[in-house]
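A lone chain, given as structure tokens: the form predicted on its own.
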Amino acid sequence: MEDSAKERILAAAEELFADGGFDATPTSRIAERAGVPKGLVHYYFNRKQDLLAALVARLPDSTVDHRRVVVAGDIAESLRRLVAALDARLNASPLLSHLLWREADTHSAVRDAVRARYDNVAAQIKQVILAAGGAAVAIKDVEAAAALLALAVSYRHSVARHSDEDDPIDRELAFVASALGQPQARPAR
């Protein structure tokens, strides 16, 4: 029973923080939404900040095995596959993703977690570009391309704009692949 109460508290906090913000959400409201006494919130989480830290820890792992997405010789398709895998992981918790991006400017633990995710995404993009492009890729350009695409992916996730319609990320992926010396046509949908 205790684990389910803790989970209800975390779920309520995630929802309320995402809706109204961390600072504007009292622990009494979290307890009410979770259906638990306020004292139980403080039993599991000494401070409201501890609730936020626990939510940061719940972010889904954003590491993708690059061997599952790389198409040798096709940087654009490899990057499309990587972005799709990253999207699937973050779509598993869009409310949590929204909450963390919302609170990144005011809470250092959240800002650090968001920065670590950005660094992880940039490193994965770099790894995929190098694996897909092989010796044909100019190493000096890979860092800039990885940083650019990591910013684009991070932006998409921060505003939760995951749509199957004409996604501008496809144009960016094709642009980067072309700039790295591998022009690729966008696949038909």
Given for the second form:
Number of protein chains: 4
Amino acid sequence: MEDSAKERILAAAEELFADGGFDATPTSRIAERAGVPKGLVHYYFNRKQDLLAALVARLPDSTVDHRRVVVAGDIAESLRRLVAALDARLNASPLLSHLLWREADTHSAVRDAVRARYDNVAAQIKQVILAAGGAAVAIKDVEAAAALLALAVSYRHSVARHSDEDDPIDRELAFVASALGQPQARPAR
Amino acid sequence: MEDSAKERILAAAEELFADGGFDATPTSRIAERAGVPKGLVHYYFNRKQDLLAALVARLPDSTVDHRRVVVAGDIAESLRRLVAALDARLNASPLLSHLLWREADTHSAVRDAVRARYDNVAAQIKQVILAAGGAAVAIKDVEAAAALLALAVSYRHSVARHSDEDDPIDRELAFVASALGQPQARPAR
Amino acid sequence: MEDSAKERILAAAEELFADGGFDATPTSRIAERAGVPKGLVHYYFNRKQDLLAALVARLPDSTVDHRRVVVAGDIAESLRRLVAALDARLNASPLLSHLLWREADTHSAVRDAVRARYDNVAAQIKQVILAAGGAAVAIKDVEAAAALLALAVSYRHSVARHSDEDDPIDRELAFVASALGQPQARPAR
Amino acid sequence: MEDSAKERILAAAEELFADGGFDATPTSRIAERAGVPKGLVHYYFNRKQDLLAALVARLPDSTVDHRRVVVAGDIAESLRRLVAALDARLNASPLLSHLLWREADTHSAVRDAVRARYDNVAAQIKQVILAAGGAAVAIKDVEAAAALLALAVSYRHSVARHSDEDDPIDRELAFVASALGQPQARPAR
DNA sequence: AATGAATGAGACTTCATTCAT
DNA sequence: AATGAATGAAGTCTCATTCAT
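Following the display of the form predicted on its own, present the structure of the form predicted in complex with the DNA.
What follows is the whole complex; the chain from before opens it.
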């Protein structure tokens, strides 16, 4: 029933770091919210920085099962499903995602995690496009499309904080899929 | 001619904020680097936060003269020139650009500036596409393309810190231009 | 028309000192309220402390014309009139009166002024009692009565800030007058 | 037995506040006098203001056992004994008493304490008068007498700093008692 | 005479971290 | 294993005062 004290500390740190930033969050408030004595935070995580590292190490894997996503011949639908699946994954800890970008260049562990996550998303998009679109698509275009969409996806889960407005990514997604989907229509050059 | 003390303080703050972050930069170190007594920093900028606001208010305008950029009928080239021009503008203070994203959600003044800059870039991309491509392009696609490219451009001047590697934006740019450039080839829907 | 700058500084200092205390009032705010540049305050009053001394030196005289107050044979009415006259005098700068007690033991000039004012009030009460009551009253009782009433009067114009409630001093006044007023009832000695 | 650090901090603060005033006393000097590191002061009392509040909360009770004071039929002697007992009580921390009036209107906690103490003293005087004088005394006079004497008593323990001179309160006390004691005829004494 | 930029000492406060228990 | 008292370095900010003009 009860989460372990260590777990509660991590959860409290995640919320507070995401909300106010790493520097602005005192360890004492983490202890307070976790309902543990102040000393325990440093007992488990010697330095405050270690808490952040532990949080990053717990990041959920953002890899999606492609077989459940790819619709052969339909890049647009495939991408839509992929993005939906990624959303579900990344939304498991939206606060943490948000935190990542903020502290990305102060702490190398965080920066590495941000890059790894971005690369992973881009790679998945690329694979899904290829799986759905077949070999007909120029690899260069696939990479460009993946880079753009990965940026858009990552952005939604970090800086944007899921702005309340309608989700505009569908528009971009359709545009990219359409661009990729009619290779025959493109002039030789 | 010596720069004024106020100017030196702003310059020092810009460098240090961009380098180590707002929170991690003591006002004393700003004074030290600016070569002014500690008190002068607070004489000009009552609170540390005001220094950040002043920095944001000094942001260079990122608006480009479209007549120098648009090549009628050639979206790709037009976009390439626009991005080059934007780069020149935004590179005037790369550190500041970098700082923006980092402090975007702690300080509302910064967040507003980030959004305004993004919106401005997106609007320019859209206008250039329309001017170069004529009315043949579907407005919906233009908006999607502008959103994606604006993100990529903004990203380069902020988080990415102009990663050392080759500039990958040309690839994305060509892809988008190509997608927009052959409207006639696309199926009715 | 215009009050002189020096005068405006004094007036501003009086209000602010009385309101927030001497220590808690920055000279810059005095300048601000007086509508003068910050440097002018120290131009006229070298040290902040000198401003306080100047304020004390301006204290209105609290001496009342006894001929307008004494009603022969009626101590109670005489005291009532005296207190009313003193009130009018001291109320000329209620804020300053209030300030006096507060800073009384930090600045000797203020302490001396407080004592002088108290002694002056006590002496007047004594004189009025004697003038109204004739020689029938025991001098020892007169002094005791004067000491008690002077305290009550001074207190009203300082710490109490004229509490909104009904003025209770009339009660004390009547009591004292009555005690002094029936000498015939008291054994000869 | 060493006093606890917290106790030493309170004692040091009491002395320094009473001596130089609240505003003029840096927490660093409190720490210095208490022989503790500067941080410990704020560890126990988050804000400097809390130190003052803690001091006020420690105020000794000024309530006296009336049975040991009242001499039936002799108001003067009863009051004399009451004042002596109150003196003993309030003298337990003369410095604190002195501090009270000074900071009374800057800090509400202090103002409340001052009023409560005054009201308590006045109520005790009233009760003792009634107990000693019987029902013969007019209630209105009792209240006036209590108000005057309470002011005199409070004043001695605060602003006056027990002026070195002879204690003049006996005179006032005798005057009041005499006024109350012989309304109809006033015995020879 | 008047100004306001400039100074620097020092105040309050926060907080990560240590350590005895 | 766990605790929370204790530490002291460092941070932001205030302000009386000086001084060149």
